[in-house]
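The form predicted on its own is given below as one chain in C-alpha cells.
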Amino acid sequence: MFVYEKRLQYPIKITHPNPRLAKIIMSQYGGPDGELGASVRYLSQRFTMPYRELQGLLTDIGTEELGHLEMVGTLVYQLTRNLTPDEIEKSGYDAYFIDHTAGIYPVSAGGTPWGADGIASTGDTIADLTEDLAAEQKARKTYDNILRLSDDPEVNDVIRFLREREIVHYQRFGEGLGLVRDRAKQKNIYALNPSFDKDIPKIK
C-alpha cells in the first residue's frame, strides 16, 4: 500500500508561462522514456522479481518514479497556465491545445500518446534490470536534451533535479544486477528454472 504525502519531492515555482517549453517536457509525462512508463515498468516488474531486495528496490523507485510524473505534470501545468490565444498559436502549442486544452495528457514531445508497449515487464530477472539500466539512461538523456532547448532557469533547476534521480536510479539498479549475479547459481534466477530446459534441443 502506498501512502501520498502531500507535496512535490521538490519545489516547482513557474514564474513566466512558457508553452514551447511545456510541449517538449510533456515527453517525460507520457513520452517513450518518460516518467508514466518508468513507473509501470517497475512497478509490475517487481511481482516476479525472486528476491525481497528487488521487489523492494522496484518497488522504490517504481513510487518515486509516480512523484516523478506528478512533478512533471505540475511543470507542465505552471507553464501553460492562462495561455491567451496567440500565445497558444504562436508557440506551436495549438495542436496539442484542440484536443486536451491545458489538460494535462499522456503524449511524447512529438504527438504520439503513451502506450504500455513502450516498457518490458518479461519475467526474466536479468532481462527485465537490464531494461531498467538502458530505461534510466534514456531517460537521462531525455532530460539532457530538455536543458539544450530550455532557456528558463526555474524549469532548469527542476529538470537537473529529475535528471541527477534517474543516474541514482541507474547505480541502483547496478547493484541489484550485482546481487543476481552473486546469486546466479541459485535456483529462480530465469524466468524458468535452467534444470527444466536441459534436454531442449540447441539451435544449430
The other form holds:
Amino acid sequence: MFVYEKRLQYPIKITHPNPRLAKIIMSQYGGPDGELGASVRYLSQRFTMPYRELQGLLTDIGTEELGHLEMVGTLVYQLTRNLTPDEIEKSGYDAYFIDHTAGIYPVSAGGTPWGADGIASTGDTIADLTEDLAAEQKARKTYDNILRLSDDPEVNDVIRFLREREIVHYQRFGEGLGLVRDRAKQKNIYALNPSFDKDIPKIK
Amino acid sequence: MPRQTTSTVQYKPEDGLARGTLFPGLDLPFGITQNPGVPNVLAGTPAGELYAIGFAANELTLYLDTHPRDAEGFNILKELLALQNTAHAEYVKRYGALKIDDLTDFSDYDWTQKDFPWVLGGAR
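Cool, the form predicted on its own is there; where's the form predicted together with its partner chain?
All chains and molecules follow, beginning with the one already shown.
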C-alpha cells in the first residue's frame, strides 16, 4: 500500500507565473518520457521481477517517481496561476486552456494525451531493465531540453534536481542488470528469462 | 556500466539535496551550473533539515537495493533514519501533520487545516 507524506521531495516556490514554460514542462507530467510513465512502468514491471533486490529497486524508484510526478504537477500549477485570458492567448497556452482551463492533465508538450504505449512491461527481465535504462536517459534528455529553453532560475533549480535523479536511477538500473548477469551462471545470459523460466526451456 | 564501489564518499545531506545526489561520482550536471548549497526557501529551518535528511535516506535506500551487503552503508542509513525521526517530529510540531499517523498529537483534525504542498508557500 501507499501512504501519503504531505510534502514534496524537493521544495518548490515559483514567484512568476509563466504559461509558456508550463506548456513545455507539462511533457514531464504526461509526455512519452515523463514521470507518470516512469512510475507506472516501474510499479508494473516489479510484479514479475525474479529477485527481491530488483523488486525492491523498482518499488523504491517507482515510488520516488510518483513524488516527481507531484513535483512536475506543482511546477505546472504554480506557473499557470492567476492568468488573464490575454496572457493565455499570447503565451500559446490557449490550445490547452480550451479543454483543461488551469487544470493539470497528463499530456505531452505537443498535445498527445498520456498513453501506456510509451512504456514497456514485457515480463522479460533483461528487456525490462534495458527499457528502464533507456527511459532514464530519455527523461534526462527532456530535462536537458527544458533547461535549454527556460530562463527562470526558480524553475531551473527544481529541473536540475529532477534531472540528476534520472542519472542516479540510470546507475541503479545498470547495477540491477549487472546483478541479473551475475546470477545467470552461464555464458549465455539469454538462455532463459528468469522472470518466467524455472529451467532452460525445451523448444517443441 | 561499473558498479558504484563505496557508499561512504558522500556530500552532506543538505548539499546532496541541492545537487540531486548524495554521491559525488554520480553528480553530472547539465552545463556548468549547479544548485547552490541549500534549496531556496528552506535554509536553516526544521523543514530544510527534514528535506535534506529524508533525501539522503531515500538516496541510500536505492543504493542498498543493489548493494544489500554493504554493512557500512546500512549503518549510515540507520543513522539517517534516526535523524529523520527527529526532524519529522520537529516539522510536525512546527508546521502540521505530515502523515495521518501524526494526528495523535493534535487536538483537532489538522490534516485539512494546513496547505497542501503544491500550493505556493505550501512547501515549507
